[in-house]
Each structure stands twice: as C-alpha cells, then as structure tokens.
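Below you'll find only one chain, the form predicted alone, shown as structure tokens.
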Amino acid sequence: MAKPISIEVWNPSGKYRVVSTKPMPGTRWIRLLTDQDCRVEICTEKKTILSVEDIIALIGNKCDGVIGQLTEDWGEVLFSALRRAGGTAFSNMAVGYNNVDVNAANKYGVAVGNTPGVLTETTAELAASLSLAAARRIVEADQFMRAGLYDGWLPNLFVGNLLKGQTVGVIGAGRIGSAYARMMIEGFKMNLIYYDLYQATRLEKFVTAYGQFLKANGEQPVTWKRAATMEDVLREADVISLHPVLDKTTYHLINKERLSIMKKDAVLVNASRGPVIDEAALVEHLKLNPMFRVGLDVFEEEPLMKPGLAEQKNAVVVPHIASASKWTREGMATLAALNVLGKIKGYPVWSDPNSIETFLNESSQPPPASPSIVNAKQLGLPSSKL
C-alpha cells in the first residue's frame, strides 16, 4: 500500500465523500459540492501523475465518487476499489476517455462521467494558433531573437506560408474540427477541402454564404470540397488540421506513406489524440522536409516524445494545452464535479451533453442531473425530461 498521501479538505463534515485526484481550477466546483452536504477532499500530492497505488490510498475505505485524470488508469483495480468503498461515480475532467475501462466500470456499476460541450472553441482556438505560428515560423523566429543572433532585416530571414487564399484541410469535420474550419476561413479566407464520414452540412452552408458575402464586396469567394478521400485532402491542402475520433481505425491514421503525399511545405496540424500520427515517421519526414512544418499538442506516448522530434525547428510543440483556457478549465471542473454529485443524489442524466450552458451559468443553480455520464445506458440510468 503507498504511504498516506496529501490532501486538502473541504467541509470535514459532509455526508458524501467526493476526492479530486489533481487541484482544478476554480472553486465554484468545491461549492457546488460541498453545498450538497460532500466532503471534498483533493489530493495535493506534488505528483503530475498518480499510481494506481495512489489512487486506491486516496480511495480509502469510504469514497462515495472521484473526479480523476486522463493521465489516470482507471480499470478494473481501481474501480473495484472504489464500488468496495461504497462509490458509484466516477467522471474524467476531460472529454475523452481513453484511459478508463468502461466494461470495467459497468461490471462494478460505476457511472462514468465526462466533459464534452465545454472544450470545442477553446480547443478550435488552439489548432488555429499551431497553425500560424508553424506557418509563419514563429516559434523558431522567438528563439532566434532571444538568442541574441538577429543582426538586421534579411530578404530570406524565417519566410514562411501565407495562409490567405490558399486550402485548409479538415479530417474530422464534427464539433471541433468545423470550429477550426471557420476560424481558417473566415480569419484568413482559406478555401476548405474536409474529409468525414458524415456531410458537415452547415460549415457547408457557411462557407457558401461567406463566400457569397466576400463576392458581394469585390473579393474572391472562399469555395468548399468535401473530398471523397482522406488521401484528397493530404494532397490538396495547405494546411491539415486532425480532429478525428482515436480508435482502432484512426491508429497511425498519418504514417510514412501518407506523409509522403502530402505538399513539400505543408503544415499538419494535431489537437486531438497523439497516436493518431506515426510519430517515428514524422520525425524522419519532418528531418528529410525541412519546409514541412507540423504544429502538435498530443504526442504518442505522452508526457514523452519520440527521439528526435524534440530537436526539429519545424516542429511546434506544445503540452496538451489545447483546453487551457480558464474559462474552458473551470468548465471541465463544474461538469466533473456534477457528474459525480448527480450520481451520489440520484438525479437523471441531462439528455444532450454537448448543450451544458445552464450548468455554468455562475448566476443560477445548476439543473439536478448530471451533465454526461458515458455508460448511462448500459448501467440503466433514467435521462433528465428537463
């Protein structure tokens, strides 16, 4: 068993235990909890990851629900533990769920909760700012600055991309991606080939009506594509932006051969899941196409990256920071913590998670249900009528 580990307690003599894995941002999600009679205690362990020995420390012998981590490993030790220590609820301060065991969850009856609806500009937002500043080379023009090597004006000093008038490409045209899309074209007046398994009808619509406004006052209109294979998209765009689902399909979905496809000066973008790109592959690309530029908030096998891509100018590389944005942050936090208070108190489940703005109205009292909880089907959850 690991030694006891730190915490921070709030409203010692709450009925309901609730235990935070991380400090989140904000307290309005303390609130919202201890004003329904939890004692909420957060692990302030100087750890950025947590065992599952820690967790299960953490756990205790009584735990009515935790609010946990992607970077957590969350199956069958963990939630056995938690439904021996009396608790039904668990939720991820984060949309995707890679890291728990869902089968796991059900066969324990432990509500799995999630936070979608709260991320998708924040997130668009992100994708956007990797894709300029490896357009226009802007990380490695900071280093050059701060190193003290800029002597004066030189005509071929970090030329980069323009990105008006030339073709953004989308993979994943669904909440997120169709947000980067407008940003892209209505920001810069990039022309958009995307590639989905479903029609994104009204980016459609918006495109074709920018468009018609841009003609309207004497400029070229933005045209769109919807590209009948992913492989379109890699040859015809620009810039690439990432947004699919990770699954077995999606693995490795950009590798060497479809790396080789793309344009010598291309920039691809990643703010989705990391092993979504061969990373090995893109390092030894990115070695032989030093006009190649990629823009990456996941990597593969996170917190690390793949030898060499640490070292490749034409590299942007961020820390998974696509949702860190506080509103956004205090968002995730609000919606973890009331998936886990809605499950303790017996309320429904909101009928469509990705609309939660009445939960994060600081001005009035959220609904009595819980916001997303991923498996309420298969546990026989009754849905909010609200």
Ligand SMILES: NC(=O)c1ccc[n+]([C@@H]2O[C@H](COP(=O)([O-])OP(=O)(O)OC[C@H]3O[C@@H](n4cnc5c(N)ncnc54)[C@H](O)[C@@H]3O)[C@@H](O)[C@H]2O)c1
Given for the second form:
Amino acid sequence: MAKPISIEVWNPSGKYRVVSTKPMPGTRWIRLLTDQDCRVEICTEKKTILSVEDIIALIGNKCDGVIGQLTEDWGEVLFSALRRAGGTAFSNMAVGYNNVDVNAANKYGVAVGNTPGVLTETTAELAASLSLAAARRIVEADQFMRAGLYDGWLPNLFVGNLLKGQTVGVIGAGRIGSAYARMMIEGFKMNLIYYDLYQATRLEKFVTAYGQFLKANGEQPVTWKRAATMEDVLREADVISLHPVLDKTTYHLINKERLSIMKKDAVLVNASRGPVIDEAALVEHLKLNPMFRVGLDVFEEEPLMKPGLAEQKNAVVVPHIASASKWTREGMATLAALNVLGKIKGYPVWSDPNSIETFLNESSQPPPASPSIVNAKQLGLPSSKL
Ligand SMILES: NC(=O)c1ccc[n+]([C@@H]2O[C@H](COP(=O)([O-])OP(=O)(O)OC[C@H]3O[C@@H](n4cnc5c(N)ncnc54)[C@H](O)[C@@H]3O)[C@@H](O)[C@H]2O)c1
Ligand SMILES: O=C(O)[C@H](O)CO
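What would you give as the form predicted together with the named molecule, now that the form predicted alone is on the page?
Every chain and every other molecule in the complex is listed next, the one we just looked at coming first.
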C-alpha cells in the first residue's frame, strides 16, 4: 500500500476542498479560502518535487481545486484525476506555465490560473543583480576573499566590465524584460536593443523620454533600437538578458551558433526558463571564452546543472530564486488561491491580469473574481466588469 501523504488541514468543516501541493508563504491566502467555506489541505511532505502519483493521492476522491507548483507535471493524467474528483480549478503559483498542458485542462473543463504582475519587479531585480554580479565578478571575488587569498590591492585584481554607456540587450521585452531594461537604462545609463515578437511601445517611450531628460541635463542621452532579428541583439549588446516565455519557439534559443556571434566579453543572463539555453553548449562556450560571463537563475534540467557548469568561474549560479522576495511570494500565493477560489465560486475572470494591485491590498477584501485564468476564453468563462 502506498505511504499516506502528510498534510496540514485548515477549516476541516469547509464545504469546498482545496489542496495546495506545497506550503506557501504568508497566511492571507489560507484565510481568504477558509473565509469562503473552503477546507484547505496543504501537503507537508519533505520531498521537494512531488510526482504525478503523489499528487493523485493528494487529489483523492473529492477535490474542488488545486494550487500547484512549476516543478509538477500538470497534464492529461492529473487533470483527468482532478475532474474525476469533481474539481474544475487549478492554479500554478507562478507566471510561467510551461509545466501545464492547457489543452488537457481544456479537455477536462479545468480553469488554469497563473500569477503575473506580482513578480515582475522582483524578478527583474534578480536579473539586474546577476548582470552586476557577472559583470563585476562579485562571486569570484567573494570566494577569493573567503579563501584568505587577498594580500593587497592590485591594478589587475578582478577587473570586470563597466556598464555605463554600454548596450543592454533584452530578448522577450514583456513585463519582466521591460522592467529589467528600465532598471539597466535608468540605473546605469545603458543603451537598449531588444527583440520581441511585439513592439514594446511603453518601453520605447520611456527610453526616449529618459534620453531627452539626460540631454537636457548636459549628459549623453540613452538610445533604443528594436532589432529585426535576435542575432542583431546578440551581435551588438554587451549585456543580454533573456525574458521570453518557454515554448517551442524559444527552446534552445541560445545555442552554440548563437553564442559564437556574441561579443567575447559579453554577459548573458537567464532568469526565464532553463531550456531557453542549450546549457551543454553554454558550458563549452564558457570554457573556451574566459572573458564571457553568465548569470543563471534557471537550468535546463532543474535541479541539476549540466556537467562542467559548477566548475566555471565565469558563471554565477543561483537556484531559481528570481521571484523570491517576501512580498512577491506572499502575493503569488494570494493570486493563486484567488484563481482557484474564483472558479469554485463561479466568479468571473478579472479583465486585466496585469492590474492585480486590488487583489494584493491586505486592508481590503479582494474583488469577487479570479485574477488570471489563462484558458478563460477556451472555457467560455465570463469576464469581470468591475
Ligand atoms: N526565474 C524566475 O523565477 C521567473 C520568475 C518569473 C517569470 N519567469 C519566466 O519569465 C517569463 C516571462 O514572464 P513575463 O511576466 O515577463 O511574461 P510576458 O508574457 O509579459 O513576456 C514574455 C515576452 O516574451 C515574448 N516572446 C514570446 N516568444 C518569443 C520569441 N520567440 N522571441 C522573443 N520574444 C518572445 C512575448 O512576446 C512577451 O513579450 C515567464 O513565462 C516565466 O517562464 C521566471
Ligand atoms: O514563472 C515563475 O513565476 C517563476 O519561475 C517562479 O516565480
């Protein structure tokens, strides 16, 4: 017999059963659910990544909705199990939902929520941190210091790259890519080149206005360019940050060939999804080009790194923590819970998933709506007029 999964239960007499596959930060998300007659069951298993079988056991015979994580494989098997248990609501506690087969969810009439907006600045700040850490060799220098190797100032000690006046390249200039671009432009007076399938009009307007402001102050104005091809960004930029969604069009977007056209001393940052980079090709490139540096928050086969990456001094690596600020993680939990609650209660779907502040305001009741359901149209869910 399979070992029972350990859980923590809130409001045992609640009418609707909502399962969270992980404990999530804060308690507001729990309160919002229990106040609306939900029994909340939180999986407290020590194991970091739950298997499909573990989640089937959690869903059981009666489950109205599940809050899940990006490490889980939400496909045909789980959506059919959820539907059999009477459930129609699922939310990832993440903006990216490449772990979810939305077609399978549609087939079983399950709404799929995600958590955009609340993590935009936090994630962009981590990408900016990785850019600086890689450009200025902060991790290498820290290790050197701790190893007791510092025996005095030297003209050539840990010389890195100056950002001011250089070009920042952004691939995927959506919410996070645009926020990152603004930080690098405003903070370090970098020029922008970006590639996206869509024009980033607000970002372009910001750079134009900031350039005019600098010029009026007698400073060198910053500039922007929308690249016709991704290769143009790779050739021209000094620091390149990747922020697209992961799908068929972005899998191994950065490969051996594209790495070879980048500047020899460029900085590459990835806080999107690991498979956007061919990580084995990256390891080879790092070995052959010691002046080339990367900052990575995500990896192709998490939690693993490709062989050789950990040994490369020109790589800064952190464990998928880009959205890890307290405010953001509590907000993600709240949005995910409200996505599930909204579907269970038959609320409409918020008409603008980018404008979620009203759901996050702790001193007021959130509106009766699901903040962000990615398959609302396919399921014919009504849109909120609030
Ligand atoms: N590391 C982390 O912890 C972390 C945190 C948040 C988000 N993310 C990842 O970042 C991604 C982006 O989040 P967002 O909120 O900015 O999403 P978004 O939808 O606002 O932006 C994604 C952008 O990518 C563009 N894009 C899609 N396909 C492209 C292609 N082939 N080439 C170039 N651009 C392309 C889109 O047009 C869009 O502008 C998420 O999907 C998620 O995978 C990671
Ligand atoms: O997609 C996301 O939201 C991240 O990877 C986790 O914050």
